[in-house]
Every structure is written in structure tokens, then in C-alpha cells.
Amino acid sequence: MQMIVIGAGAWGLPAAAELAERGHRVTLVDRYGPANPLSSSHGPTRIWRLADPDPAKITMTRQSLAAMERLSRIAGEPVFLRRGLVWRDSASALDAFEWALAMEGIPHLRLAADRVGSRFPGLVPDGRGAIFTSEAGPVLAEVSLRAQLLRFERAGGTLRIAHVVDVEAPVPTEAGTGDGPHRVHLAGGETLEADALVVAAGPGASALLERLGLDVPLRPHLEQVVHVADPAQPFDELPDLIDIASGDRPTLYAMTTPGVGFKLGLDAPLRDAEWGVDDDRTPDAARTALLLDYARTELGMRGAEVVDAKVCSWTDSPDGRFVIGTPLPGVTVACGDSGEGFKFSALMGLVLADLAEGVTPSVDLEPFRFDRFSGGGAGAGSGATAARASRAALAAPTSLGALAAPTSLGGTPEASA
């Protein structure tokens, strides 16, 4: 079959290459291009863990290690590690959270405040306990989609860089199918045909399903991250770190990043964006002031220093659940990543094609229908979280307080750069 897939992202770079393995045709249209500063999906590093509040995601999360310890045979390299996860949060709220990990039959150990360090070296305790596990770690983005896009070309895969600025499926006819091709219209007055989409745009997806007469609320964000290092403090091996709104200060998330340094991010947005408009990816200096403050000060980095600043793109649900389906004939797809898609960058590629070919993927799709948005409301499976309201702060803070969340067990963005 002739396939276009629209996103050379976490999702759609996967899923263009295991089609092409399978035999298919493919294109893969992307604005920018894969790995690009401009696209969501750019930057060494995302969060990976089995320890999360919504069970689907627990369940997705075992089956994407399987995926990625596959994409690492092909690639002859790793494309994730294991460091640990340290979760920080209120003692009632370890309690509910630990009960959750204990029902799903996950590993963990419980830190009083004053033992935290004993899984994080240098995290400074502020009266707080604890959760690790030991199933997480740094999901390494660069490699994952250099080996991706690896695939894809040996397998003959077609790679264009062109904005799409329409698309159209076939009208069902009353047999359920489409009668005609699918077309993609690019800037510049080219169409490409093909018996089949699949559509992962990320940020650009609800523009380009509204073409398709399909609405999905989705809203994108532009958010910041930091890389700091400290000459004596080695990071390669500290573990993942979730630390829990707590006070005036916000959810933070952090990961090791080999070789460059430890990367942390607030779980609130510099400002929502308009997709294709929107292209300033200028940091902004209060907030990496606020996040190397964090690292001396609560990390234990007193002789930190930056070593980059990046601003990134992530694509927001109302429920926090990602959207995945076949809404038309021939019509696949996977948007609303919430910040957190990569950790199933190597399953979406599986997921995605085998919905392209028609078939019933192995993974359970129903948490993340892609109708549950149906007449306005937030749907089955809702995953809102407090996380949510940090995430309304439209503009860069000047502090820290400005950014105050309540405490929560909510998923956060995990950082998108």
C-alpha cells in the first residue's frame, strides 16, 4: 500500500519505519524535519517510569520496554536506561500513590524524609518522604530517532520536508470505506495520493484534523528546560527525580542526560502557542535562574553552572490521555502526547502501523479512544490532575510562587526538549 505519514516525531518517525518494513510505500512529510529545534520531539533526553497514577499508563509502559529493549537490538546501542525514579511528595500522598504501585504489582521502596538521599545523593530533605523504583530512567531521544530514521531509510522510505497545508480522505461510502485516494497538499501547490494517512503532527494536529472535519481540543504549549552540571558532582548515574509541588514552588522533573549534564523543567508552560506562528524559542532567563537555584539549593549542586537552555513544544488533552484511533476510512491517529509520549516512542511505531494496516494492535487502546471527546466533555478514563492548573500559567514567571500548584499525584510533562 502507498502510506503517507504526516510527522517525523516520537510517533510518526516510528511508525513510517515499521511500515516501510513491512512493505508498504511510504512518505513522511515533516515541517522541519526529524531531530529538528523548531519540532516537539527534538533533544537528548525524556523521562521513562513504570510508577504512574493512571494504570493504562502502567500497562502501555511494559509493553513500551519491550519495545524499546527491540529498537535497542536493531539500533546496537542502547536507546534507554535504567537509573531509578525518585518521587517526592506529601505522606498522604505516598500513601495512595504506594497503595496504587502495590495493586500493580510494582516494585518500590518507601523513603522516609530523612533517607532520601540514600536513592538521590546531594537532594536536600525538606521534611518529605519518598518512592523509588527502580524501573525508570532517561529515555534516549536522539539515539531512539536516529535509529528510527536508520530504518526508515534502509527500507526505502521517502522523507519530505514540506509543510502540509491540507488534507483530504475519501467520503465512506455506505460500505464504510473511502472511494478515492487521500491527499496531502503542500505549500507550494504539490499533492501527494495515497490509500492511507497516518497523521502524528504533534502540535500542528488539530489544525490539520479540523481539515478532516475533526475536532479534537487540543492545546499546545511551549515550555523550558535547563542542563546544569556541577565538576563535583558527577550526574550520569543520579536517578530520575519528580519532586511534587510543595509550598510556592511547582512540580519539578529531572533526568541524567550522559554526558552533557542533569536536565530539570517546571510542570508549567512559558505560554500556550500557536502552532506555525509561535516559533520563538528564546529562553527566558527568570526561569533558568529559578531552575539552577533549584539544583544548588535543593540538589545539592552548589557549584553548578548551565550548560544550555532550550524552549520545546508539547501538545496538551483535556483529560491528560493521549488521543489515538482510526476516526475515518484509511484515517489513522495519535495525538495529545501530554508532554510524556516519548517513553512509547518504540510501541507507537507498533501501535500505529499495525492501525494503518487495519489491525488490532496488542496494546488496549480504549483508555485513549479517540471519540471520548465527544459532544464537549472530558470523556471516559479522565486522568486530569492538579498538574493541569499549573499548567494554565500562560507567561514566564519571575518566580517561583508564581507558579504554585497543589500537591498531587498528577502526571507531569517529563520535559519535551
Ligand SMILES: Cc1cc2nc3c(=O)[nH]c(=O)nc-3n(C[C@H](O)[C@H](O)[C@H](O)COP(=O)(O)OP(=O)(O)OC[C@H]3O[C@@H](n4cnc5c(N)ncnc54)[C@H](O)[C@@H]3O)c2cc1C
Second form
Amino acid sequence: MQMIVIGAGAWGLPAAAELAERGHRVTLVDRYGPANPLSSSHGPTRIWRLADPDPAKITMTRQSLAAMERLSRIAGEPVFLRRGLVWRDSASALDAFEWALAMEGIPHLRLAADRVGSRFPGLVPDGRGAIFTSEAGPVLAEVSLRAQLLRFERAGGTLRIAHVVDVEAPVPTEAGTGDGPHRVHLAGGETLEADALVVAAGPGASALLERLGLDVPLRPHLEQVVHVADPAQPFDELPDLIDIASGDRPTLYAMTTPGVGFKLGLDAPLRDAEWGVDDDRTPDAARTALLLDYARTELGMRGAEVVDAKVCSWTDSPDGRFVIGTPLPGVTVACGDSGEGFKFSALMGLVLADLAEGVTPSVDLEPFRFDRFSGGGAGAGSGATAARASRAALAAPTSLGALAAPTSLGGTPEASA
Ligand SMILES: Cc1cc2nc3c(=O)[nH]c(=O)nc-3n(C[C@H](O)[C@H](O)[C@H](O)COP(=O)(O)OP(=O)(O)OC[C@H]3O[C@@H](n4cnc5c(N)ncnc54)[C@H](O)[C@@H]3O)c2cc1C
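We have the form predicted alone; now please give the form predicted together with the named molecule.
Next comes the full complex, and the chain you just saw is listed first.
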């Protein structure tokens, strides 16, 4: 089949690689290219962790670990590391979390408030205890995406650096996907055609889905991360840290980026982002100073200095769960990464490729259903929605809608997480 994947980030690129390896003719379209600095997927590391208050994500992480192991074998080097995780919170929250971990059979250790430093050397006690689990660490994001790009290229996929300004899906019939091809309109006037589409456009998803008549309440925004390093004190072996909000401080997440330093971020948006309009990725100096101060005073990294500060986009869904499905025949969508999507990147390649082929994936996608924000209504694949979609697209096939004209990467501030 001829497939078009829109978006070459942590979700679209693996899907394109998997589809190409399965023998499909795949065109991967991205406005700026794989893991570009304006995408959500740029940067060297992300956290993976089995421990999660959401059982749906635990199940998926287990499957993702297997997928990352496979990708590591293909890459010839690890795409993730096991360093463990320290999760600090109030006693009552830890009780509930511990119960959830026990139910899921996730090995863990409860640390008393004055023992948090036993698993995270330097972490200054603040009266709250923590949970340590060994099943966590950094995902090596760049290594992972490089391996996926190699797979894609070796399998003969075609990469197009282009801005998609409109998409069209044929009106479905009772019997099948409807007459005619799916169409992807590029800035500049070119139109690509395919038997099926995968839309994995990160913060750019809403605008494209709108063109298909699909309404998903997503909120893209910008976050900032900072790497700190201290030549006298390597941080490569430290576990991940999630220090849940305390006092005025929002939740803090942190992980090692081996060879670079320790990466910290606050779970607090810098500002909302509108894809294609808000391309400014200038770091906020006050946020940088706050994170450095936290590293020095709370993590015992007294000699730490800032190595880099990057601003990166992510896209929240209303309930913090992903939005994945086939809302129209031949149209597979994955969006609403909610700042947690990278640990599922390798798995997502398999899931999206299965969906694009019309095969039921091994992952239970019920919690991530596409139509859950529309009161369980017609959204997913109904003829009415598709017809509306197609009509909307045909009525204004070259309209930019909410999409802005493409801008060149040249001169764009370096970005990301
Ligand atoms: C600061 C920060 C910290 C994070 N921490 C973690 C973590 O610890 N653990 C974790 O698992 N995840 C984490 N994440 C989230 C993770 O990085 C994302 O979930 C993941 O990268 C999402 O990938 P994506 O492919 O959906 O989106 P993206 O990477 O944004 O890819 C979408 C692509 O689509 C392209 N595109 C969009 N619109 C168009 C268009 N109209 N035409 C052509 N191309 C288009 C873009 O150029 C982009 O390359 C974090 C994210 C940030 C920003």
C-alpha cells in the first residue's frame, strides 16, 4: 500500500520505519525534518519508568520495554538505560502509589524521609518520604530516533521536508474506505496521494485534524529543561527523580544525560504554544536560575553550572492520556502526548503500523480512545464525520486554516528537551 505519515517525531518516525519494513511504499512528511528543534522530540534524553499511577500506562510501558530492547539490538547500542527512579511525595500519596505498584507487581522500596539520599546521593531531606524503583532510567532519545531513521532509509522510505497545509479523506461507504485516495496538500501547491494516512504531528495535530472535521481538545504548550554539570561530580549514574509539588514549587522531574549532565525540568508550562505561530524557543532566564538553584540546594550539586537550557513543546490532552485511533477509515491518528510519549516511541511504531494496516494492535487502546472527549459519540469513524471531513477539505483544499506559512529553520533558536 501507499502510505503517508505526517510527522517525523518520536511517534511518526517509528511508524514510518515499521511500515516501510513491512513492505509498504511510505512517504514521511515533516515540516522541518526528523526530531527537529521545534518538535516535541528533540534532545538527548527522556524519562522512562514502569511506576505510574495510571495502570494503563504501566501495561503499555511493559510492552514498550520489549520494543526498546528490540530497537537496541537493531541499533547495536542501548536506546535506554536502567538507573532507577526516586519518587518523593506526601505519606498519604505514597501509600496509594505503593498500593498501586504492589497490585501491578512492580518491585519497589519505600524510603523514610531521612533515607531519600540512600538512593539519590545528595537529595536533601524535606520531611517527605519516597519510593525507589529500579525499573526506570533515561531513554536515549537521539540514539533511538537515529536508529529509526536508519530503519526507514534502509527499507526504502521517502522523506519529504514539507509543510502539510491540508488533508483529505474520502467519504467512507458502508463497505469500505470510500472512493478515491487520501490526499495531503503541501505548501507550494503539490498534492500527495495515498491509500492510508498516519497523522502524528505532535503540537501540529489539531490543525490537521480540524481539516478532517475531527475535534480533539488538545493544548500545546512550551516547557523548559536545563542541563547542569559539575566537573568534580559526575551525574551519570544517578537515578531519575520525580519530586512531586511541594510548597510553591511545582513537580520537578530530572534524569541523567550521560556525558552531558543532569537534566531538570518543572512540570509547569512556560506558556501556551500555537504551532507555526509561536516558534520562539528562547529559554526563560528566571526558570533557568530556579532549576540551577534547586540542583545546588536540594540535590547537593553545589558546584553545578548550567550546560544548556532548552524550550520544548508538548501537547496535553484533557485527561493526560494519549489520543490514539483510527477515527476515519484509512486515517490513523496519534496525538496528545501529554509530555510522556517518548518512552512509548519504539512501541508506537508497531501500534501505528498495525492500525494503518487495519490490524488490531497488541496494545489495549481502549483507555486512549479517540472519541472519549465527545461523550462517546459518533467521532470515531462515523460516516457523518467523514463526510463532514471530506466536504470541509474539498470546500477549501488550499486554505491554510489554522496553519501558518512555513518558516525556515535557519536562525531558529535551538530548542528542546
Ligand atoms: C520538556 C519535555 C520533557 C519531556 N519529558 C518526557 C519524559 O521524561 N518522558 C517521556 O516519555 N516523554 C517526555 N516528553 C514527551 C515526549 O518528548 C513527546 O511525547 C514526544 O516527543 C512526542 O512525539 P510526537 O512525534 O508526538 O511529536 P513531535 O516530536 O512534535 O513530532 C511531530 C512532528 O510533526 C511535524 N509537523 C507538525 N505539523 C506539521 C505539518 N502541518 N506539516 C508537516 N509536519 C508537521 C513537526 O515538524 C514535528 O516534527 C517530554 C517533552 C518535553 C517537551
